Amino acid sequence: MQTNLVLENPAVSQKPSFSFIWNILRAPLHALTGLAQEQGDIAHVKLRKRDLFLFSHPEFIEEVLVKQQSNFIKGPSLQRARIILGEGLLTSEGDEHLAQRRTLQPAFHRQRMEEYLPLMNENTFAHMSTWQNGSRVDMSADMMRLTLNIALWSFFGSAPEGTVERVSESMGTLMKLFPLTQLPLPDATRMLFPKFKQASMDLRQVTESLLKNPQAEDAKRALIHILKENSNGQFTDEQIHAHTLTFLLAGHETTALLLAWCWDMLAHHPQVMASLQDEVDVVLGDRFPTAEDIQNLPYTRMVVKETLRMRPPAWAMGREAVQDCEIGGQHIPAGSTVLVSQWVTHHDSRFYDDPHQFRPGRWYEIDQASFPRYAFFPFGGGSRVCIGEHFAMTEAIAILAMVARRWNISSAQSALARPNPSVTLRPDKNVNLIVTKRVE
């Protein structure tokens, strides 16, 4: 496989920053997917003082996510988050994230997803049991509400009523709202928006009625009882309401968004979803899915893949350098931006064959060997890779299979839904399906 780097005059800026601003604005994974084009796998921008790299290759990616991961701290725009998240896991650093991983990572071992399961199943099939033969669903509004509601069971033990509406009114205001955490302002002046300071603080009651609701007692060993046990007192009582707020948001949004694509996706590929329920149909019957089943579904799995590559929730990760290094013969000063993009590589064609196009059978084709392990990185990678990522994956195929062995679905759009990355990369409508009845 050839790496065509492109590597000539890389300390020289080839693009006009005003010119790239404009267009990282208006059209931003049209500019970095025409930035890379341009310049190739290490990519240069001159932003006022501030150097910007964009790394395209999936070797020079692994050089920044993992190699020398010790070196990159989380990007600006998520430092800024903290205002919305606090001093969670997302936006902690260096050994304070360790320790708190190291804590917290039980909740999300591999062996959990059996505990979790039930869960995912019983709340999929309440929420399919209130479709209607023939109506119309909107699938944007109903996987976000699906799984919301999985995250509240599965890590604290309870979806407390009033708690999904909340939280996904809140959530509506501060997407919306993002940019604003953005801007070079003190905290307190955010603070000063009156929808924003009433969603912040909408949160801040949701995850205190959590952590109070004695229904989480039962939920063993889950999120809620790491963060409540606490018992070497590593966490602060902030902590703890940034960690619940970080996974409450974490835990479902990103989910549902795979999912409203995956639908999306497989409305406009009839074939595709034929294929999917005829393996759901063999493996399950009528049975829900079981841990054993979850592996024993591998074409449903490459549609969360695929659809992970064509449209991955999260689309672009920056990290800022701490110190000056190098990666693949360019300087890297202290203090510049480097981004990596999921969107960029997965769609570059020297790693897959017509990227533009939706082939869960790729995953079949593809050399594991040979392939570069970054050119596919939805989760990201290194010590920061998503911790929720076994969770996701087991969630996302549960859901697609239980609604597929009982629904067939049609979309109600003409068209695909195009990406708007914003925070995460939502679809610029909502995606609205038709539901017909398969099995009762």
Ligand code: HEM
Given for the second form:
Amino acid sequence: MQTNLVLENPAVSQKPSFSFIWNILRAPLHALTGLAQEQGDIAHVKLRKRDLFLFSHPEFIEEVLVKQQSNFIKGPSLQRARIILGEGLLTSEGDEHLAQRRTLQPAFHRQRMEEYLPLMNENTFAHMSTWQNGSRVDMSADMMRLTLNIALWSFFGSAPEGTVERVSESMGTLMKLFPLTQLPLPDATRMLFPKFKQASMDLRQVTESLLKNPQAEDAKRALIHILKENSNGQFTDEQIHAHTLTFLLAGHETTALLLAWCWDMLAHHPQVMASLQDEVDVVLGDRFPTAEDIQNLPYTRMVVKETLRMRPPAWAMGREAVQDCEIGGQHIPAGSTVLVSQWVTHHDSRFYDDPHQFRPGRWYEIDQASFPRYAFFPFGGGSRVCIGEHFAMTEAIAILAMVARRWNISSAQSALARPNPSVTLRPDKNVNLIVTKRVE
Ligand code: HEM
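With the form predicted alone in hand, show me what the form predicted in complex with this ligand looks like.
The complete assembly is shown below, putting the previous chain first.
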């Protein structure tokens, strides 16, 4: 594997914008990969009103996300997502973002995972108890329900009946209609679209009832406690609504996709599944995992990492340059759109041998000391790094371990699902598995 940092093509060439726009609309993963292959680590497309740059080298990604982060704000597409998410942690900027992040961070410290883990374990155990031996399970839908339940219990202290269904339905509608938020329309006109309006109102009602739920009063560990404690000072009602919604949506969908991809990969790589089961059998036996166990399941963690490499739920991230700046010798005019893509960099053969092979063991071989930090960035980086990273990793490892100990799986489909890039990277079809019992 070649890991020396040879920066390719610092002198960029321009690609005609019409063909790029056509390609990115038709097949975005292919278009971004093609752009990086044609132009190298700095690619440039001249659009009608602005310049677009794709940075694919870890050093340049670090410049965008970390070293020069104060010069970049979220890209226009996330800015427009405010119509759905309001001014929460995902969409706020500058000092406002910093203040929100400081207040919310305590709910996500690594030590907090000890409190969330029993909820993850109990929900997973209850969930898989509904499976019938030898039955067919749609893991994409199942993981979505499971992670939503866990998010409700962890952040809001309870999962009132019907909430999972209501959130799933409204969220599905909003995701389908997300392109609507990207049109240059005033917010008020978008609200005229009846389905959009209905789904937004439904989510609003859900967040309001979660906030009022008396059971949540007891949930001292939960996010809701932080929100309520600050409601007379730091947070307005609108912000509390925005945070509730952000954590409800961001807190389960990406992890559910990660798990659906993990199951698809495991079902098509029986040797990897067998190694994972060996590890879980030895480390856990029939116990539920503790926080210490989660650190002590290296192979299971590598399966998660390898899946995040090959099927990153966040497959590209956009930023807008506030002022003129320079990255890798390239002048970036203020107002330019800058992209970094997990999909592109995670498949770069300079950093990964056989990048299209699912091989969790590669993470044993990678020398962390010399490996470029931003050759792997499924959770982003810098001050906007995913606040839920520890939560997601703990949850994914716990669910894989609990299920793999008790069930064998095989795919009900001959081929792996293909990645379908929308807001997040989804499987293009349901991940259907046949599940058979290993132990009671
Ligand atoms: C596999 C699971 C997950 C992946 C791949 C993922 C990925 C990401 C990425 C790439 C970002 C940075 C976006 C950017 O900089 O533009 C981000 C931000 C964020 N994520 Fe996650 N995420 C996951 C799970 C979670 C969970 C479980 C939560 C909540 C508990 C969460 C809440 C958030 C929030 C609130 C932000 C915004 C942080 C900020 O700007 O300060 N995510 N996530």
